[in-house]
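Only one chain comes next, encoded as structure tokens, the form predicted alone.
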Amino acid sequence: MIDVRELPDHLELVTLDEAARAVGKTSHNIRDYIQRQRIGKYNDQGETIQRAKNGELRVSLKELRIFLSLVEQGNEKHHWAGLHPELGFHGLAEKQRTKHVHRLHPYLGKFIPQLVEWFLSRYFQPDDAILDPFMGSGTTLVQSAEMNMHAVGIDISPFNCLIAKVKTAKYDVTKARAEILDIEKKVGDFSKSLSNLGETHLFPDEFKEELLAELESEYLRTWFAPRALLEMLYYRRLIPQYEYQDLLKVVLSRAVRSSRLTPHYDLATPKEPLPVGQQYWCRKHNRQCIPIDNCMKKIHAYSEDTARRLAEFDSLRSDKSSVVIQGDSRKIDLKESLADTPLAARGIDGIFTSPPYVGQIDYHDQHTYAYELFGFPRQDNLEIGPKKRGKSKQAQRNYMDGIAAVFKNALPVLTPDAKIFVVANDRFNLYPEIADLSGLKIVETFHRAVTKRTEQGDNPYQETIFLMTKT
């Protein structure tokens, strides 16, 4: 029998009879799983094979157990042979997928922190420096800080950079909590006055008219009920009174996002606003609902939650540096940008990133409410592979050139033996050419099932994680 201690850590190879006994099935059952491509075929060295010589066929006991567990849960559709049995993170509770500051603000297209953690723990060491040139909301930076590693993130979007800075900033957590709850109370008092439950003389009609006069955005007037508008505008007006202003902007933005006049099940990609008070059949709650007509309810929900998450992360994080750079990763001078940081005199040990998928998401559009509320400049024209440019051959060509330019620009700051991990849904097989254009070579690939990507439902699809190195 094979000594599993000598096999790759994701395989426990056994014969069909041994597998059948281990899981309480028959060897015929195991062959059926192989024929339906639910589990893979291996030789006794752990290599994937198409045909097995007599006595050579092995299966992965770990892969088999994961598959049977998903069958029991009714999630068989999430498992296919050839996918890494650990990287699907099947059965991982939502609370773990969105632990501590990872859930400070929703973001379409982000990967789960456990994926970053899995690779960083196996391929890097404490005190290493990790770069994410497609930073998004900062998942790689947060996990690096938790794992005693330095990190640098770059993003073209000013709002994405705000989220990442807020997640990775070091706070006096007692003061941060006090500020979050103090502004919540003040806006709560204002909200009560709108319902004639508070002291209305403190907020006369002239004051409310003055608040609305500050509003220049037609988008906000269209997508929010009048009461929600007044509450969010009052919160915004109070922010300059506090020290942790960026943090309060993120709390408000999260509340505003959830307060739009849209069905509860359609927060990620709303189509059009609903009339205030109009009932609709809600697929999320399986009953008649009406769109939210205020912002205070969400401000209240997210204030305590944010304070708790900050404190939780503060107890876990290391003292390593987290550097957020707003700019175009294709052109930014990284050496100059890092000159005044703790990483100025050292090389970057690796990259862990998930570039946009070609023609999949318009990243600025998902946060239009925040750009309108805070006046951040938009950089839509600099996005690589946005949905609005489609998936045509020309769009794919432009995408490859853009992604390759990012990696080429990063090469001068990378150490000679740097490891580059790229998470991609490469349905058009673009990354082999991207690697060539970038001056990189693909040395290994990992395939995983994505079953619960944040904000994108439960329909399974596959991702590939490419491990690249310098040529």
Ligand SMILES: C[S@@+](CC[C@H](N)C(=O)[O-])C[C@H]1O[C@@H](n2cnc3c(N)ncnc32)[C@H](O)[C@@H]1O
Contents of the next structure:
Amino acid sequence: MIDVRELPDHLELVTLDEAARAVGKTSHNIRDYIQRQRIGKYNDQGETIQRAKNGELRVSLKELRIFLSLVEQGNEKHHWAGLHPELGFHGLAEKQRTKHVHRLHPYLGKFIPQLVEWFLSRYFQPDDAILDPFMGSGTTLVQSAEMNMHAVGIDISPFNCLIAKVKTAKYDVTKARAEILDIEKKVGDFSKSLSNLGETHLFPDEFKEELLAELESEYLRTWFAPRALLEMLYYRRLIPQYEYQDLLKVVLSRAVRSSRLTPHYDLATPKEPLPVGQQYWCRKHNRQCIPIDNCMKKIHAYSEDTARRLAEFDSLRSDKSSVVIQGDSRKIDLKESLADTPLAARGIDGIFTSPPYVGQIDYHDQHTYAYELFGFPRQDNLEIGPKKRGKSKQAQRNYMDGIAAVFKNALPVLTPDAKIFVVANDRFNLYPEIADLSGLKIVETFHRAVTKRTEQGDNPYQETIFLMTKT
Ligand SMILES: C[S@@+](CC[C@H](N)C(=O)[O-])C[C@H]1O[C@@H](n2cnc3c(N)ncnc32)[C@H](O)[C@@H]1O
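Cool, the form predicted alone is there; where's the form predicted together with the ligand?
Zooming out: every chain and molecule, the one shown earlier first.
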């Protein structure tokens, strides 16, 4: 990287879009230069930073211009070296990254379906079976179903398993739509009664008190406006009347997540609830906003959207099986878990997975609202490498042992020539040792710049995809 201390004048800090306009490049190009460490990352005070908070990231126009002039002179001809040209997915529109059921519920830490597709289409055949022992929200399973492959996913978090099940389940899509819209209408009628509109006599005050009495969670009481609470509790109460209950839980959970008393720019990692009705400066919308005080608006927004996405996926998917297993991938008895499935009598042809990375995300915590609303049992203490246990040497040691235990546990169900793809942002270089510990060998590595994520953030980073095989 260019030494900014040698720059003659001030840094000329600009946002990525401003930088792109100033030098006639795209903001993806600028992200790539950052990723390749050709230019630095700054905050708006000109301090070098590792991670930028939303909207904070600045680059130095001066530094950028010097770098580009070096490129022009041919002194930077290797600036793409090492990064796979097809794996950046720079031109990919958000609509594609979040196609059909991939957008049914937000999830921090998803990989994009196109990454899965790229590898599955080159290394596997239709009818193969793929395992994802860190299934998360089920991206590998959905993509496998789309590509005529069987898939098995395991995750420790019951809520992640619910999202994955709902995405991969087969529906009578007409019935699913009817149920989603019916419950939306009923909760809509209730919501009107809260504004003294519609059939108010159906929902007397005692009814609302009765609903609130069902609220056991202090967390929910703190994070939602009173009206939002009533609407979500009524929706929850109606769910048992329908066939596709898990699907309705996911629609409600998505609406609930967006109805927390949190700034619009902070939905993925909210810090503390805002008081009802209090204005704040919104970095996402660049204006004063107030936190949402109801849940109905989001129930409306997501009901039709969910029905449409299910129908779209239904028309694309194959009839291959998708198996979701909740449990600890270090210990789960895969042979037994697959015994009653169409995959019982066959080997698994490969793994495509992105494990948690050491000390980065608490996977249960990001969905606390859903655990509180539905009462799913939490298994936080079995998460490998959670953020709350940090990135110390000891945390790294535990992480390596944990990930290796998962691969070792999967080996008996894998075919002898199984291909194992592991997507990791391996900044501590832990994977060579993990491969050794697991009885695997790394046969190829692919590097990609991550500038397009399903959950957007301002921090581009580099990711490695390790291809491993049995030794
Ligand atoms: C990076 S995320 C996977 C995201 C996924 N590729 C997607 O697109 O949604 C890692 C997942 O590993 C899960 N996990 C952590 N420890 C686990 C364990 N011991 N057994 C099974 N899953 C675990 C977390 O709950 C999390 O969902």
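Keep in mind that what you see is a predicted model, and the values were worked out from it rather than measured. C-alpha atoms forming the largest set that superposes within 1.5 Å between two forms make up the rigid core. Positions refer to the first chain, counted from 1.
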{"property": "Residue 404 C-alpha relocation of at least 2 Å between these two forms, rigid core basis", "result": "no"}
